[in-house]
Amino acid sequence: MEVIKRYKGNPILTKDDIPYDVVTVHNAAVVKYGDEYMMVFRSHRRNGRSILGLARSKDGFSFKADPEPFMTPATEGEFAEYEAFGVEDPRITVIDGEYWMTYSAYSQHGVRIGLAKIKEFKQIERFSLITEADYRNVVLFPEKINGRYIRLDRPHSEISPWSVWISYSPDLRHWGDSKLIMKPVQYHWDEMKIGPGAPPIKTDKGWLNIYHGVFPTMDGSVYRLGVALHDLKDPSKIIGRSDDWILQPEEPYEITGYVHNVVFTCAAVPYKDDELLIYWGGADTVMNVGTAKISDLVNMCLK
């Protein structure tokens, strides 16, 4: 069963699509906003450090990149030590009308992740620095929900690796009643670990988390999608888990690239009735996108 149909036209968004010099162009953030779509998508330059760009569409397939990058690692005050090698991974989140991106920042430190408010998409107003040291994939449910703001990571620990945790927030800066909510199965397809990938999707049956999946082989590391369920009132509550993944490296631009076998999402975006536009980077290297049932995937979970 094909979960995610490939558009034929992928990939949408490439290196050579940017009016100025990168080498990459993946893991990007795709949000409505008023009558388009924009993306806030990473690429590397040529100094192997990551900045993000913004492209817009009004269709959700066809991109033109703006010409000069959204964002580059800051330069002066508190966030400037933080980020000095690279922004990365950015997701996007909608709630109460303002738009609110998680992103990672990486320093001889590690890799913390920031938050920043997109005002209009002229202008992004960092504020704050939500994690210490080492954490990744940070997503931000769309709602409040019993009152206070509610965030997926995952961050790097030895004794449990690479798992899914979940905090609470009552202002979006002070982060706390953190747990353990998914772990990697033991030889699955996810056994190495796990990551939140596109931002919770609010459905009748729960909340849909699309995330990552990794597996180790003898030729390296394969990255595929797989979905969750949780619940609407607990997000801390799996309703159900999909036992097979959604996509996985099958196209040559998401078989070989900056880094081979890996499909990566950090964005879903509801489309028509019942149907998600999932966008993905494929091999670290060039933007994708797919459509998807909702009901497809819930059932997944379900199932």
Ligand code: BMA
Contents of the next structure:
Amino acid sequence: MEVIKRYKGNPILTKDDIPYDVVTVHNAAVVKYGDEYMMVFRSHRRNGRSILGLARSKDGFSFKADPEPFMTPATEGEFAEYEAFGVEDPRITVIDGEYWMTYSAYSQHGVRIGLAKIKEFKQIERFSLITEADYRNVVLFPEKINGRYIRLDRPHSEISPWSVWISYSPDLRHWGDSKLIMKPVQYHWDEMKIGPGAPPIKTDKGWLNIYHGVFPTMDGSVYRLGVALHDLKDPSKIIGRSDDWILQPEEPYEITGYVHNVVFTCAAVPYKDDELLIYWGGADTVMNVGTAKISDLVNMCLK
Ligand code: BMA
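Got the form predicted alone; any chance of the form predicted in complex with the ligand too?
Time for the whole complex; same chain goes first.
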């Protein structure tokens, strides 16, 4: 039985819907802003580097892109040197009514995580580069716990499979007390590497973490999604982790594209009672949405 119900109208956003020249639309952040759903998506340009675009929706399914890109690499100031190769994979967390976006900043020095504040979806205020190289997939928790901000990290390593870590901060700028909390599982769908996906969602049983996991095959790697549940008071403690994936590439728009066999999420939005809208990029080429019951996902972690 499928735990995520794919929307029949997938893909919901493709390059053909974008009024400027891009070749992909994928790995988008989505949040509610007033009565609208705002989608900040990643797009490759024809030089192979990425920018971010913005699309809006009244219902969470049907999106219309703004006429201009939302964020392109900085050309001056301290961020320019570290964004020269592009900005990728945004995730937005609302903390105390403010919209904070993490994104991957690529350059000749590697990949770092940028943090920016989004003001009324009109203005992006770059705040800080909150990691050194090499990091991707950093998600912020939507509230402080024990007086500190918390994030899930995914540093790269030469000697250990890429895993999920946790770090803490008094001010969103200075981060520390990092520790590894979740590793890929050997000969399992996520054995090669894992990384945080959507910013954590608070449930009465714990923080729901929708992450991605990668499995190597003779035909290249396959990206799937899984779930873990973290303790509400101490998110470094994992209460449970589903043995099964919750989504794998199955539809043509997930199997074929810029990178084959990829479902990759940066966003899940509470929808109706006990329901989530989960958004994912298909084959690094198009954006998709599906619905899932929060209780089903939580139960998979507890089984
Ligand atoms: C990861 C990132 C993602 C991408 C995925 C599959 O390393 O680059 O942005 O979706 O690979 O290509």
